[in-house]
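The chain below stands alone and is given in structure tokens; this is the form predicted alone.
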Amino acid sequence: MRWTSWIAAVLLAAGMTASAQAPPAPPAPQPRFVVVLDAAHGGDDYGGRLASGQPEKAYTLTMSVRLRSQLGVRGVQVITTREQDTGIDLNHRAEIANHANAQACISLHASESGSGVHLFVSSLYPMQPSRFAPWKTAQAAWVTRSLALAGVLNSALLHAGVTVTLSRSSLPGVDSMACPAVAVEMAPDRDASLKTTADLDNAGYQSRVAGALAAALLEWQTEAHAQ
């Protein structure tokens, strides 16, 4: 009886020791977070002509590279619709965002009119998600989330001292995206009297806007992981 009791005690102690030394369970993986950057225009589509003389297509690509770099050093996975001066039709841009299952798509534009940054969200009426969404109105199921994303972008830009205007508009290309999507149009920085304080080609201004957008997308990532 004593021998049996001693064996049981040894086995119990060994079990307790093994349990105590067992490696901790690995942390649950974070949900995948992907941002798509869409540099508008390209190829034969020059976009608008900016005061510096460069076409809008070149400017949007420059801003895409700046923003991609700022997000990349922060560990955010970024997919771009174009990396060079190539023409990409609107349907293909939407296909890239949808195939990536993006959590955010930023469509980059530039204009000499207005001041600061203009944020555009699709004017489609919000609809419940459906299994087979019509291509041209796929964004309808995401409009509410797109408005929320625009709100986060707005706050970050204002914090960086950038003037912001928010609008709803028909957005070909964006309207076919099945993800939160906002068109970001950058204009020169102007004061209250509309005097230009920073042109579009001002490197510091570009960096300030890109930094604010990157900060907003990091906040958006945190919110996405919390849901």
The other form holds:
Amino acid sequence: MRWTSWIAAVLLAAGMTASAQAPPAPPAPQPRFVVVLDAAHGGDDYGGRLASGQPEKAYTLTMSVRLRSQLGVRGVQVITTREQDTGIDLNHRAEIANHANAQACISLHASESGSGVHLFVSSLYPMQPSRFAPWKTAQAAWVTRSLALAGVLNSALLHAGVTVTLSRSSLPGVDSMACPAVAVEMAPDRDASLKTTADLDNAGYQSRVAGALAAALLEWQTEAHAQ
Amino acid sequence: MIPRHQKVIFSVLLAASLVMAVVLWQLRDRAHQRLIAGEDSAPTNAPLVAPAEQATLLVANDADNTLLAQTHSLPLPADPGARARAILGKLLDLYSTPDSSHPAPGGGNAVSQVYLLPALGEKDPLHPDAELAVVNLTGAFVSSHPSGLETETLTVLSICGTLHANFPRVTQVRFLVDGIERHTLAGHADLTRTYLATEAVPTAEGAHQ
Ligand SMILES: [Zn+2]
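Coords for the form predicted in complex with the partner chain, given the form predicted alone:
Let's see the whole complex now, leading with the same chain.
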């Protein structure tokens, strides 16, 4: 069996030469920054009916497209859960978000109740990340980051003159997302006396909110890269 | 020819059946009168004999996404389930008023029943007598409830918080609609899960400009 040891010696020598000649490691690339935009509802799920007569599913898609283009021009990679009026179940939305390995997941809703923008973070009890997270409560490992993301969104919206409420709730779909995730519900903007100052279909209001969300996500990107 | 005795029997039987018909008619009429009189005296509403008592309601406000504790005085029955239903009825009556801070039509009839049962899961040694409240909402209330994450969550949490405020032993709340489980209230708030009474306090104050 002398020939086998000879081959082994040759291979070992070749390996050593190869490792000795390996080029220096390239500089670490800028970490990828991906945002997932989830236009809630769609297909048979109409969501709520808005004052304009438009179903919520159409409104969330409009806002998703607006926000995607605002982020796109700033070089942010965006993955959307839907681009048209299709029904996607909540598990599949979470699958898309988890597959994207995103740094921010935003689920978009709209309602005629309340005023301004309602931010929701999962009410799951924060948990340490583990290798095998239960599907229904995967968000538990991300709740702390989600609350931080909600804080950044809150500041940017307030800065843009939009009323904001921030709270926590059981959020099927979002509760299964393994990324910093916030549900963003747009309502008409109202003043202190609850008089409507901008309806949901007011284009200026839509772009003000989309602009503030985009600015917040860019700030979040800077924070994510700094860590 | 018909024999004479047969003619007599026939006349007697005819007379007897005519008399019976009249008597039956009168009996039927009397029974009918009795029934109508009975219907009039049957109570259609529970008599308000229960004394007025204080109840704490956690009233939702859509404008700032808060639950505000308010004390109201209302007649409350002694039976715990009926008492819980009366308290929630008062809360939902407030939501159905035109100037409500959290508009939701339906009012006091929106809750069909409230069942109080031993809490689910392992016994908590600190609260061995913890209870689960099962709130059976009407389909009419649910189908007319406004849609939205905030408004639906506030309705659910204000019901949970109001139950806990008046029945401290109630630590868990579940919902049924017309007696069966339903996915969501109006497309958003999850009605398939057990809510904990401790969730009914907003974790963050509404941020205002
Ligand atoms: Zn929605």
